[in-house]
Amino acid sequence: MALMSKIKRCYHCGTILQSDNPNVAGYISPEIMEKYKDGLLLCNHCFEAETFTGSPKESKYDSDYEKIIAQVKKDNALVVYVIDLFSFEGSLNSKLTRQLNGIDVLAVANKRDLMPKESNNVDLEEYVAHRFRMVGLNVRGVVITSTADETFNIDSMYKMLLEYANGRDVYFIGAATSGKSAIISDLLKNFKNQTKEMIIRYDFEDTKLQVIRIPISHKRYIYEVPGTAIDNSLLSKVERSVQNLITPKKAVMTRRFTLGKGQFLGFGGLALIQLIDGHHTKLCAYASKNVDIYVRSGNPEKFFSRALEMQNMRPSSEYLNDISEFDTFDIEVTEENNRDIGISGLGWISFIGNKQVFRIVVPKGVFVYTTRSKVKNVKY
């Protein structure tokens, strides 16, 4: 399993923290580093010069969902979990998946149209099933869909839903950006309402959430649950104009690069990935065509700091103009097969694992992940 460790930075000036030499920038006493290892840290210089108050931003999760899942369990209903294929890891809510343990799940992987042309449905289905099993879900089936094409696999999804629901109610859940509502709209064309009931929106009991209830027979309903918020995606950290640039509108192209030790791959003025140890690595990068991806050598912090100041890389965000607004992670790759390293809401890279160590610089709070590759048989 790949090993990931977060590089601790001074929360004020952004310098990488170290406890070895008090005469070098970023020094912090080892006692403070250990005692407050999960908190916000300042280097000695900033601690002495600044008065600082604040607390780390925690992931939002509405506990009202727990009450809905409790009802799902009570009714022995089927859950249709809709995820975004392009930003898969970011749309898989860990707190929610833990509550779904023991519940029958039909996994619907949407936005097939955004995946690169090298990908195929069999590999994608295998990837989704593997990831769902890894988080402990009882996956009855997987279907790949695309709301850009309302006919794509909707008939297959309808048949699977009937088979796995087997007379039970169905709850659609998923991230707010997964396309859940569009899928339900296309799916309902297969149903004929033979009841006198109407589709209604109502406040779910003892919660602040509004649920849509759709009658599909006299005793069966489809429930559309509000989408879960994704606050660890790059999309939640930038302004609307940048969101539009980094959200792909069509299949992303495969862009090929080679990184030598010390070189880094930049994604506009939003993130960078540096090879800090290991052999030359051929990789493929996947992101919106509006994101400039480039290879540079030299000091990545100096380069990135200058780029943030100048706002001259495409795209750049007015909300991100200083290195102190970024987190740094190191990922040690121990596997030797096809691997991905991804940045939620932005894209990912694919490569062959060969004991590399990568350093990832992303805006604070953005989710970074490493998994087996979504796209197999890529020519590097």
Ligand SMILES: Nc1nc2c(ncn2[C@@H]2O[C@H](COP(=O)(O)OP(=O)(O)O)[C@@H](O)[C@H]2O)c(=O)[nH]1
Second form
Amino acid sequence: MALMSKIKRCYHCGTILQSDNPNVAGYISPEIMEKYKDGLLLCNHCFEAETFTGSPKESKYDSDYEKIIAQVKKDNALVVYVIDLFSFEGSLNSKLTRQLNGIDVLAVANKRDLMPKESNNVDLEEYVAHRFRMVGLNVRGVVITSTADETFNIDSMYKMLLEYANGRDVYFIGAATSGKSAIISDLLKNFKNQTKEMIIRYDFEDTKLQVIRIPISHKRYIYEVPGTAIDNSLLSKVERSVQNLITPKKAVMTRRFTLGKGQFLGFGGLALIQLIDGHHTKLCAYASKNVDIYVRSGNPEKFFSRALEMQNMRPSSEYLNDISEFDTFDIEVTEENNRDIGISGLGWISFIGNKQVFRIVVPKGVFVYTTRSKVKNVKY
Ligand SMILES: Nc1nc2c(ncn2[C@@H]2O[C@H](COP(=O)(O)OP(=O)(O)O)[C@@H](O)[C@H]2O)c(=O)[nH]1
Ligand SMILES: [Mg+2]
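Right, the form predicted on its own is done; let's see the coordinates for the form predicted in complex with the ligand.
And the full complex, kicking off with our chain again.
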């Protein structure tokens, strides 16, 4: 009898995957194929087009967390996955997303208020849905929210949550600081407890994690779970005062620049992006207003070493006072659409792809990514 084996296709482009010839469509590295046998796979081309992982820094995924998600699976609960729109690419942990395979997810894209004024909700929803699908999550819906000043869409989110839960339990998960507690405390403002049970906080069985349990109907609950680690974010590499400066408090401004070949864009004393090959490129940069963004020419390493030593760029971190604290990555842009290059926890630049090669200098362990643009209607 002939042996049949299952044909695997790239989850994104549908090409049949193969590990024999890197120059033929559908190539996937044999290690990846082997490692993620049962997962959703992307061919190397699609993988690289979506996320540059020359900086292979995923946030940690705790075994305690795994136990909670195992319970989610067992109960076939609804997951409300909260992300921080300003900074979320680095928070999609592949172990977590694989474990959530098959689970219904409501994506809550929070901190709408921080996004630049050109962004619109329909595009943001589409972007988030696309990113979630790319990592294999079963997204039932996306809702854009904010808990700042005048809250936005929290009521609609609750309606969607009840509809998708359809009598099941609901777990709020997401990276630390994405806004889970803020959203739940907003929800609780108008919450009428129609059960005889109390809202309780307790240690989840066999773990060191504390969860909050809110009764929504007879024996049905919303659970708030602590956030997953964000140890690949710039936020985890700097002192509190610098964290405060790099976290925007209001919508980020669009700052426009042009880089010629060899020139570089600096973000305080925290990161550099240099155009090492390609034509003059117009770009927009997005970061907290307390981060100075500047263009310089010349030798970036020399310039940056001196700036780190002097700590004279705004902001500078005491922990990042030598070039040896940094890593360098090159990103070759092969797409010709609107692209973003982002630095987790700091911000991102947008530009039109035209075969540029960018060199990115970031503190060791910080996640660098490139994706299609989050904000579409950018005028360069
Ligand atoms: N600008 C803005 N900040 C928010 C929003 N939601 C939460 N935050 C802030 O983000 C930080 C983390 O929020 P928190 O609810 O504790 O996040 P959690 O770790 O997911 O529970 C806090 O400083 C909040 O004030 C929002 O919609 N917009
Ligand atoms: Mg919290």
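Numbering follows the first chain given and starts at 1. These figures come from a predicted structure and were not determined experimentally. We call the rigid core whatever largest set of C-alpha positions still superposes within 1.5 Å between the two forms.
Legend entry - Cα displacement of G353 between these two forms reaching 2 Å, rigid core superposed: Stays below the 2 Å threshold, so no.
Inset, instruction - State yes or no: after fitting on the rigid core, is the Cα displacement of G26 between these two forms at least 2 Å? - result: It does, since the G26 C-alpha is displaced 2 Å or more between these two forms after the core fit.
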